[in-house]
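Coming up is one lone chain in structure tokens, specifically the form predicted alone.
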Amino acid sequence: MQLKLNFIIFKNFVPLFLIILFSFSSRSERTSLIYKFTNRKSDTIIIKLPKPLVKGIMTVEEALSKRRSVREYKDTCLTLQEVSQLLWAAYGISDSVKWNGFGLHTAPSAGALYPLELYLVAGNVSGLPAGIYKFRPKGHCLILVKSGDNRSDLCDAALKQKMIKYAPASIVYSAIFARTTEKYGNRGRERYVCMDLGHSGENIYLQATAMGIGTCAIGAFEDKKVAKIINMSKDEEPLYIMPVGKLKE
């Protein structure tokens, strides 16, 4: 009985201890801190992302004028801060005001229903082990889906477009269409979700440009292969792959 009680105390104490440790760690330590939250069903690895910036050094007008699709990148890593900024720009929460149960995001969404899901396929990001991660806007964090460098597999599924293999990371979009079609029917599938994707993808383009990072929106890939590599749920459909990396010049 005493042994069982001690185990319960330990099991509940460890996650609390790690959260406390995170709150007192230095800024540099926070960028690479990985903590495990244990529940009854499984162990979930959660990476808390650095806080995104809300003020930069490039104007929107300048970013618009310089935006291009970039297919070659420097052979250098991205930082966790840079990844954090890109993901926040794409679909992060910009206002905690609740609408339909969600905070308001950086990208507009029809009916504020937010059907998109974002994944990070990381291969060369400092402070982040190679793997596939799901971005969770609430809490601004990553959830480990699969360990290991999956860039080559994703490249093969995208008709061997080499930019995916050699970019430090790629952001992969999927959509749960039911979130939108439940309210808007076929118009949600045919128009509104695609509009949501366009808004979010352009945010990545502009944020990347402002940071000296290149990206390219890719829609040519084998859907089933991409979904399998990413471990998407059955109700998700892949939409976009956006490799990201430092500009060569």
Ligand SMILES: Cc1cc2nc3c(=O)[nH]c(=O)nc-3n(C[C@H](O)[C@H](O)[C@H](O)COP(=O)(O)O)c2cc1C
Contents of the next structure:
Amino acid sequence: MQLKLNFIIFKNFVPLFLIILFSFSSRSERTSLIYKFTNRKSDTIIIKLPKPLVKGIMTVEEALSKRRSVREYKDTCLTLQEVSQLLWAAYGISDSVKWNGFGLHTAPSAGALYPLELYLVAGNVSGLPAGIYKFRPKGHCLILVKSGDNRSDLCDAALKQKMIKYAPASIVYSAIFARTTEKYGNRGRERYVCMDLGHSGENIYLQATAMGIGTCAIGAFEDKKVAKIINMSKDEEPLYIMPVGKLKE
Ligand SMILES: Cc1cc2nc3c(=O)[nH]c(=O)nc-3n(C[C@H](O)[C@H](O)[C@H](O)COP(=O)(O)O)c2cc1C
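Now that you have shown the form predicted alone, what about the form predicted together with this ligand?
Full assembly next; the chain just shown is listed first.
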């Protein structure tokens, strides 16, 4: 009887608690809360990203002419909307035409096999707790891999390149080479996967430039350390770190 009563109180209290939490949170935080709540059973925290824009104010020509590798950023946060836009530009799904059941992405890929995985190492993104998140193009969302601010560790693993520590976030690329080599063999390993990476990385450069955000492609790091920080699986190899932060005036 007592147990039943406790359950009824608990059942009624949870929605009330969520309503209170909702009224004190910002709009972007609310989105996160919904997803955390609905996925708590599977222990997977999924954060739905805001819808990316498909029209901007800067032309491609202007972005191409202004693009540079930027290694110092304004000491301010990025928003979830900005991070969403950068990830979508990098590897988001741009066409829902079915291909292997996953749709086609913003970056081309040999055989549409999409060997790349993208992670967001977030330290100062408004509406997003510090942590490492895996970007899932299908559904345009983030999956929490690890909580906490990992920017310093990532910076150390990248030969102490300071922009990683001070940027509000970094996008880390890995590749599952087997996805491409199964079809293309050695040509896939020696050429196609890195070509895919180049296309996607340039998308980040151009999208960032158009948004007043700076980035720099970083290839110099200790592979094992980066893979460990990110919790990469054994079949993944880290390829790029791209810190992102607002341009200094
Ligand atoms: C494969 C690759 C690896 C790179 N690795 C680093 C790096 O570890 N650290 C860094 O500061 N810049 C790195 N860069 C950025 C280059 O230094 C930069 O692109 C080059 O100086 C030309 O400048 P720009 O990008 O502004 O045109 C890398 C670029 C590429 C393409």
